[in-house]
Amino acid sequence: MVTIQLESISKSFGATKVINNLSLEINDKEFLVFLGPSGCGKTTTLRCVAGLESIDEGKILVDGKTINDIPPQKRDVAMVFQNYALYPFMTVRDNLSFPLKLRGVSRDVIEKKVQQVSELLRIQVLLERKPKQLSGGEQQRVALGRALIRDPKIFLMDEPLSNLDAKLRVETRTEIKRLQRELGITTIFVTHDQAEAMALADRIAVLDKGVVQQIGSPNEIYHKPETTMVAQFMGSPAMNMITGTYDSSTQDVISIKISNSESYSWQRKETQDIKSSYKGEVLVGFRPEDTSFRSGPGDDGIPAEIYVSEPVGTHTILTLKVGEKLVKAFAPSDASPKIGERGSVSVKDGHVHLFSIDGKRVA
């Protein structure tokens, strides 16, 4: 059993606080993803767990034991870096076996482990090649193999797929997820790619400015974001946001401000997730995939005009002008929208999110 606890850890570089009083727990055999924009502290947090950076405050515990002062080589942690860090003058076989040679493992055991790992990662035919003779995906699998061959307690990955093309990224993340499930290694994975995080994670911790904004399952993070930062970071295109006013005592009627002089009353259905009674200014959020446009006059939507149309294969992304605001909506791939076409925009029942002006979820 391998659990990791981060208890109120902080880390600064000079006057810049990169990690700010961060606390969370990673469960045994869990695949946790740190997700957030560049500079949010996710890689620094990973490096602190590995022992490559020291923390200024707080504790890092593995199975209840504080490891703050334990050097990296004794933490039983394996890390895969963004640039793979393979030795260019060594064959794949030697790259895989090198960590075991440093530990003084016998030649027979090393050979057995190399065969096991190469079969697991399907790289047997690559063993006598050098890194320059490998594709990006092959180099990535060798880097994974070099980490796995040590049988680590903890597996840390720092944006390991960022150097791969789109197709190879999808294929490799599938292999990483299969391996993690098969081996049952407690894993922390760092990425800025929300699709990657959604596909891989048991839970996602969304970070911003060194603070955990939300931690939960991919579905929780996507469908019930706790802050506007999480709401707009998850999803592509980002969640639409329009300022409005809301009073929970008036049957969920929202007044959406679409220009300096024009507002529109909108009925928000489903009240069961309202945290408390609320009255005042809000940010009204709704995802493009829950938003649709209908041409011609309509009584049940907000007046809108097509501003831009972007076919993307499976669907068409519409940018709609709603008063002085621009919002995104999805249309079928076979739709033929025309710029300037007028109509109305509507949102699926139960898919409107409300946030306070300071960015916290209201409903």
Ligand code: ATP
Contents of the next structure:
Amino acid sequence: MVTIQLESISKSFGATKVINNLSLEINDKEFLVFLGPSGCGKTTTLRCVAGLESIDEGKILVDGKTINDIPPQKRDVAMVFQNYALYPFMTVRDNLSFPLKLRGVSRDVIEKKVQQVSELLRIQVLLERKPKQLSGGEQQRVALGRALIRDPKIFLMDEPLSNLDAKLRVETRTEIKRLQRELGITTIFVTHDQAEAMALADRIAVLDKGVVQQIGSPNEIYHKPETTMVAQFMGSPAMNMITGTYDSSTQDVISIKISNSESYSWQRKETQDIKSSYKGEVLVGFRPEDTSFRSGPGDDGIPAEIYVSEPVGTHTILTLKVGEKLVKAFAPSDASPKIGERGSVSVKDGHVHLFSIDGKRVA
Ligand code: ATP
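Go ahead and give the structure of the form predicted together with this ligand, now that the form predicted alone is out.
Below: every chain and molecule of the assembly, starting with the one above.
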């Protein structure tokens, strides 16, 4: 069993606090993803777990024991980076064997382990090649193999897929997920790609400015974002967000301000419970996929006009002009929207997210 606990850890570089009193627990065999914008402290947190950076405050515990003072080579942690860092003059076989040779493992055992790992990663046919004779995806598989070969307690991955092209990225992602499940190694994976985080994680920890904004399953994070930062970071295109007003005591009416002089109101038919009674200014969030456009005059919905239409194959992304705001909506791929076409926009019942002006979820 391998659990990791980060207890109120902080880390500064000079005057800049990069990790700010961060606490979280990673369960045995869990695949946890750190997700967040560039510079939010993901890599630094991972390097602190690996022991490559020291922490200024707090504790890091593995299986309940503090590891703050244990050097990296004794932490039994394997790390895979964005650049594969293979030894260029060694064959794949030697690259894989190297971590075991360093530990004085016997030749027979090394041979057996190389065989096992190369079967697992399907790189048997590459064993006698040098790194420069491999594609990016193959090099990354070898790097994974080299990390796995010594049966580490913990697997840390820092954007390991970023150097791969889009297709290979998705394929290797699938391989990593299968491998992690099969081996059951407690894993932390860093990415700034929300789709990658959703696809891989048991739980996602969304970080911003060195602070955990939210931690939860991919579905929780996507469907019930606790802050506007999380709401707009998850999903592509990002969630629409318009200021408005909301008063939970007056028949649940939401009003959005679509220009300086115009507002549009509708009755809230949400099924989610509101956290507490609320009255005042809000940020009204709704995802493009929960938003639709109907052309022509309609009795319901907010008047809108098509500003841009972008077919992406599975559907078409519409940018709609609503008052002075631009709102994204999805249309079916067989629709033929025209720029300038007028109609109305509506949001699926139960899919409106309300946030206070300081960005905290209200409902
Ligand atoms: P990215 O997705 O761009 O890799 P990240 O979330 O992993 O970003 P970190 O690499 O952890 O972010 O960096 C967090 C902040 O700490 C950044 O502002 C970075 O410039 C700073 N930083 C990181 N390492 C050092 C260092 N050794 N010395 C000084 N500042 C550093």
